[in-house]
Structure formats: structure tokens, C-alpha cells
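Given as C-alpha cells, the chain that follows is alone and in the form predicted alone.
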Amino acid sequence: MAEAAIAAAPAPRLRVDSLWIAPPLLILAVLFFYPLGLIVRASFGEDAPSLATFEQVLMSSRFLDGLYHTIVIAVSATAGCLVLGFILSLIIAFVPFPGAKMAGRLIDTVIALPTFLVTLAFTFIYGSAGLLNETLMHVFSLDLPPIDFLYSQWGVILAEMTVYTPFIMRPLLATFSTIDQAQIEVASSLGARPLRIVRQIILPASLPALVAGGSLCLLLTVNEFGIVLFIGAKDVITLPLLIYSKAIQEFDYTTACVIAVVNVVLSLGLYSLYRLAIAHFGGRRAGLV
């Protein structure tokens, strides 16, 4: 009786002293909040605050053409990083070849390297005086480069899939560790050929790890800069790209505020879907993004 009557007794709550809350919620104050106040206080005008700057600068063009470009380049590079990452994985995790378990380890190495080591890489492979073109004009004798995407806005979604595809990889590999082998052995032996084991086990329960990675893949690449400033791709303006071009180049600040507050509605929003994604889907295994 004791022994229940102690198991069923609630675990005695630690009493947290106000004043240890305080000091975070001075350092968020003073380095997040205040300055986010001072870019929506900003974004409604300096002399009569109202909302006609935000009509003003949401129906123009070149806010349009930067939303329309921020949509369609996240959502292709999400795409684009979920099948890419989707297909290596499966061949590190389940195709044997020397070097399997160290191309996975290189995986959180190639996450922490700056976003713009890939861009340059890419400058001195496809630009228009890198090696490839290089090579083609002199072997044909050719007076202009013969590539020119990467001045384009596929050279940026190129790019930055090859920068966050590992983003999906990671926890795909963490997932197919724990798939049972036995199961694919025994779908294998019952002659099952490999897309319908891929199709109907591997990919089920690689399924939680797809969404979380996408949802983060996603709410990366909409707020990605350091790809598309560096590329300087014609034509291919971001929000990102636009507020940076508003603010430093024309000194437009009010401008530059009000793009600046629809790109953290836009990421707070992906972000609170990328949460909601893992507490769906995830549990830990998505988590390890």
C-alpha cells in the first residue's frame, strides 16, 4: 500500500525563483524584440504611420517578382534536395561499396561549411571563365562560353541543392539504421524486386524523416542570401536579396521594413509548419535534424 501510494504520489515540482527568468528575457528583449519592433514600427512610415506603405510596396512588381522567385526556388530546391537525398542515402545505407561509412560521416562536414565555399566552387566549374567553359571553347574553337545556367535561376536552385541536400540526408541515414534487414531479406526472398521494397517498406518509414527534412529545407532556402547575392544571377531577385538591395543600395529603409516584416511572417509561418511536421510525424528520428 505504501509502496502504491508513493509510485501513485505526483513528482515534486522545482520551484523556479522569478528573478533567473529575468535576465534572458532582458538579453531577448534588448538583442530580438527591440530591434524587431524598430523594423515593424519602421515599415508603417516615419511621419503618419498607416498601412498604405505595406499596399504600396505589396502590390508592386518588383516586391511580386521577388516573392514569385523566393516561392519558386525554395520549393524547387526542397524538391530537388528531398529526391537527390532521398537516392544517396538509399545507396550509402543499403548498397554496399568501400567508403559507405565515411561518406556518411562526411555528411555533418559538408553541413557546417559556409554556404558560399559551394558557390565559389561552382563559379570556378560553370562560370563563364570557369574550367568546363574553358575547356569547351578551346577544344571547339568557340568564341563565348557555351554554359551559361549558372547566371540564372537554375544555377541557383543547382546551388543550393548541393548545399542542403545533407540536410536531408542526415536523418534519412538515422532512420534506415533502425529498419529492420530481416524484413527486406524476407520481401527479397519472396521475390519482390527492389523498387517495390523501396516503394512499400524503406520508403514508409523513411516518411517522418522526408517531411521534417523538407520542412527545414524549405524554411532555409526561403531566407537563403549568401547563395544568391554571391551567383549574381540577372533577373533573380529574392526577398532576401530585395531587402538588402532596399536598405544598402538605395537607402530605401521604410521599403526595406516592410519586405523585411512579410519575410518573418513568411519564415515563422514555415517554421511553425516544420514544428508541426516533426510532432506529427517525427518523433525523434525526424528530430535529429
Second form
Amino acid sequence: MAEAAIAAAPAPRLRVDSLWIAPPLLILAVLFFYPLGLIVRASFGEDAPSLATFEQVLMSSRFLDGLYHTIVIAVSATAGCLVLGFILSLIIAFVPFPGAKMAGRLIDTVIALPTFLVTLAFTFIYGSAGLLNETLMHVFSLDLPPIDFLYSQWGVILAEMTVYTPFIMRPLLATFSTIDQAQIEVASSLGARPLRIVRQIILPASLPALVAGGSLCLLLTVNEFGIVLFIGAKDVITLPLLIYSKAIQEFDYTTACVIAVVNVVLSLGLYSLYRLAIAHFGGRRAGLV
Amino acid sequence: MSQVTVMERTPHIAKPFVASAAPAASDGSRIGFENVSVTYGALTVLHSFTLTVNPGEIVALIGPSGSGKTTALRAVAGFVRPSGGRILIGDRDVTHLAPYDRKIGMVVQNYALFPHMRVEENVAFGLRAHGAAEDVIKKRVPECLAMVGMSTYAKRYPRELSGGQQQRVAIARALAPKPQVLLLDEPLSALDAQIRRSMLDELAKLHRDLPNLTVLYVTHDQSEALTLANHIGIMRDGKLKAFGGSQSLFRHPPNRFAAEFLGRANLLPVTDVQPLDEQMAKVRFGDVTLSARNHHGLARGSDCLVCVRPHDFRFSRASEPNSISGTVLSVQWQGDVHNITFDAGGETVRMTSAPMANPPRIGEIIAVHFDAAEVTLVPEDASHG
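Return one more block: the form predicted together with its partner chain, after the form predicted alone shown previously.
Everything in the complex follows now, all chains and molecules, and the chain you saw is the first one.
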């Protein structure tokens, strides 16, 4: 009987629809995994593979300096984006003013702009020969430009904040629109002043959006290259800039590949944190993970 | 004795409605609307609204959607800024006061519990907002939860509670800071019928336990208003169309709209009012002479409506006073009652009766009568309402 049942069971067949996975896998393999594999391979040296280059690069002061700046800039810019994004979103969502809806729509426009435009605008405004310095020098008869933060770490952080704050605001505004207005009104009727309502009602409700937006922001700022390069801040070098410098300017591909591998590991680590955060706050249920 | 006075602006009523209720608590919890108007752009949603809710009373505002009842409540809460008039809580003019300074409690239809806080934290929210000491909070929160029978749910989150339980917590949260005034905005609308009945009983009990609490209750459900309220205001198009004691308003509605909205009254057109004394009058309904209360003092010879509630009709065995006859149009059995409609002189009349073993058949001629003292003459205003 059992034999008959086994005989009657249909033989496993290759489902035609499962082949749909092949083309994207092939494209990924050619365009992503193969070059990545080459980078990892190159990072171990050209002759006999060894970790000697890794040890040498990871202990070098330039790498450590680059890693330090990458982390400081990314963390500071993300923190700034979170604070600025939260405040601006609160104003747009909860303070009734003419043009609030239009301001919300402008956020999307800023996201669509290339990052170098913001950096260029910063140069025009805050640069040595920028609008602000020119005006101040003219008004106060100064010989040297008084505002001199743009070509420092702070200039990079401010530019990144300007570019990436909308990435915090977009999910925040979406979350704010789902907060039950009655909760805010009831809290107010119970004697809660606006600051308490923000702290105890709005902030907890927007925590998932803040964590998700903040993680994304951190991921993007760790890998930011264009803004740092365009600002050209003196003594501010980040990992992406160090890779560029080693590979393109010094033709030291092995060192560049070692740093690239570290950068990829850092990015994947942050991406894993991002996914964990989303999953923790219910993204799995919403199909985000 | 304080009085509740509302001017009715129909041509048939020259005198104001006057309903009076002795204040039961301190004047600090009185709610007063003085000619309050609310406009949104060119649209006026509340027209010169004047009403006083005396301390310790429950006043229900009822009316169809868009009648302005919720706007009136939100104006007291401070979420709507009046374009004219004054709002008083006790002797304080709160018209321009922020909601958090008004010392009110509010319960809304969808509970609006804070989802990230446990039940006890929800209840403690108002106390903390008022800066209450931690030992006061620890004493008051269990008290309030016990008041609404939710003591065992203190550690739960709102999502772990049923709708009725969430609304109990919302009530406890509103009462925790001991507000002078409680505003209830359709608090039972989201509950199913059985839980709503039970919550209605609990709200009535709660008010018996807290007799000093002044309550403004907005609902579209007349049975909630009749069960709970000392006084009822009926609103339409941003105006108070009628106001009075619940029983008085039900028995003697001042106009057609009030009669139709509060209970399903039969309004039979009658002519030639002939006052018999200060209380009663005779009128003509077709060929029949009827007697009814002339509660609103309608003038001799005028035309009006006689308001007969469906349950006020009784079957007549013979020709009795206040008897009318008609042809049965429909008979519906609803378990504890029979609903019958019949045509009397071209008017469709509804009556309810205790369940009958042999109800009348459709097309049968029936005769019914009513007690003259139970029915009221109602002015027929030009706007039908």
C-alpha cells in the first residue's frame, strides 16, 4: 500500500516560474558580486594572498583618521538630521500656517536634487568669497572673511544635514498624518502643554519613523562621497574619499581595496541594524523587511 | 435658583423656553454659552448659541449630523475658537483660554487612549500633566480604575482591551484629575448595542457616585440622551431648536423638529384650537374632535399639530373620546411589541402595542384612542422645524 502511494506521488518537477529568478541573479552576479569579489580578492595582495596589507592599512594613521572622520561626520550629520527633521516636520504637520502643504511637497523636491547642487549653493553662500562673507566684509570693513566653517568638518556636516534631513522628514510626516488628532486633543484637555504632548504622545508614536529614517541617513552619510569631495575641506578625509585618493590619485589599488572592504563591511553592518530596527518596530508586519 | 433660558426663534412662540434646575454643586462647574458663534470662513456652524449647564447636571445635546452639537462641545474644550460670544466655566471666562488651562475632562468616540502607555499610565497622564505628586498619583489611579471596574487591567496596553474596556479607561483617565466639567463626545457610538446599554447604565451610576460633576453629553442617539440627561438640547443648523427637561421635552415638544427628532412622534395636522382651560384644548382632526394638552398656549382658532407617541394609542372597542379610525397598512411583530401603521384621514399613523395573539390584518379598519393628558399640541412653524 505504501509502495503504491509512493509510486502514485508525482515526481518532483522543475517549476517553470522558478526560472524567473535566474535573470536578476545573473545581472547581480555580473554587475555586483563579480566586481565585489575582485575587490575582496585584490585586498589580499596581488601575489600570494595574505592579511599583511590589511594589517598595514588598518594600523595606518591615514586610515584611522579617515575612519574617525567618517564616523564623526556620519553620526553628527544623522543626529542633526534627526533633530532638524523632527522639528521641521512638527511645524509642517501640527502648526497651522498658510503653505504648510506646499512645504511638505517641497521635501520631495529636495530629495530629488543632486547633492552637489546643495554643496555648490553652500559655497556661493558661506564660501570665502560667498554672499555672506562678502556682505559682512563690506558692512564691517573686514580684510578677511569672518565666516570660516565651510571648509572644515562642520561644513561637511551642515551640507549633509541639508541634503539628508528630507530623508527623515518624509517618513516622519507620513507617521504624523496617522497620529489620531483626538489623542492630542484629549492630552491637551487633560492639562498637557504642547511640549509634554510632543514628548509623551508624538515622539513615542514617531519613534519607528525616526529609527528607520535615522538608520537610512546614517547609511547614506557613511558612504557620502560627493559632498565631502566638493566641499574640499582641509584635513577632512573620509573612507570613500580615501579609497578615491588611493585608487585614482596614488594608483595604490591594494590599499584602496582593503579600505573598500572595510567600508562595505561597515555599510552592511549598518544596513543590518537598519533592518533589525525596522523589524523591531513592526516593519515585518508591514512587509518592509 | 438658576435658570436655563433659550430663545426659540419660530414665529409661533413668543415666549422663551424656560427650564430651571436647582444647582446641586458649586457654581465653579457651571458651563455657560453666551451668544457663542463659530464660523469657518463664510460658513457659520454655530449661531449665537446660548445655554447654561448647571453644576451637577447632565445636559445632552442631540441633533442630526452637521447640527453644531460637536462644535459646541469643542468650543468648551477649547479646540474651536468662537468668532463671537463668551464661554464660561463657573465664573471664569475661558473663551480665549488654552485647552490645557480649562480644567476639563473629555471622552471621545474612539477612546483616544495613548497606545504606548499601559492603562495605569493613561489614567495617570492628566495627574502628571497637572504636576501631581507621585504618592497622589499612586492613590488616585487605582481609585479611578476601581470606579470604572478596571482595576485588574492596570498593567495592560490599550490594544489588549475590548472597546467597552477602552472606553472605561478613557472615562477613568478623564476623571482622574478631578475636572470641574466632563465633556462626552458620542462616547458610546463605537460600541455594539449590548455593550452600549451596559455602558449607559454605568455612566448613570457614575454620575450618581459623582453628583457634583457637570456633564455636557453630545450624542445623536436619543435613547442615550433620554436615559442620562437631566436636560436635553436639540440642535439643527447650528441653532438650538429646543431645550428642556428630558421628560418635559419628550412629552411636550415645542416644535415639529423636536417632536420628530426626539422619539418617533405622530404629528397629526389639526385645526381650530379651542382652549378649554389653561391646560387643555379641543381641536378638529377631519370630522373628529380631539382633546389635547395646550402646553404651549396656542391661540384660539389656530391650526397646529397634535403630537401622539406611538405607544400612547390604545385600541378602542367602541366610540370613545379622542378616538380615530383608519385602515391598517402594515403589521410588524418585533418580539416584545407589535408595530402597526394605519391610514387615518390620509395621514400615516404609527402605533406600538404589546404583543397580540391576533393582531389586526392589513386592510382591516381599526379604531384607536389616546389619553388627552398624554398628548400635546405643537405649533406648526413655517419652516417645518
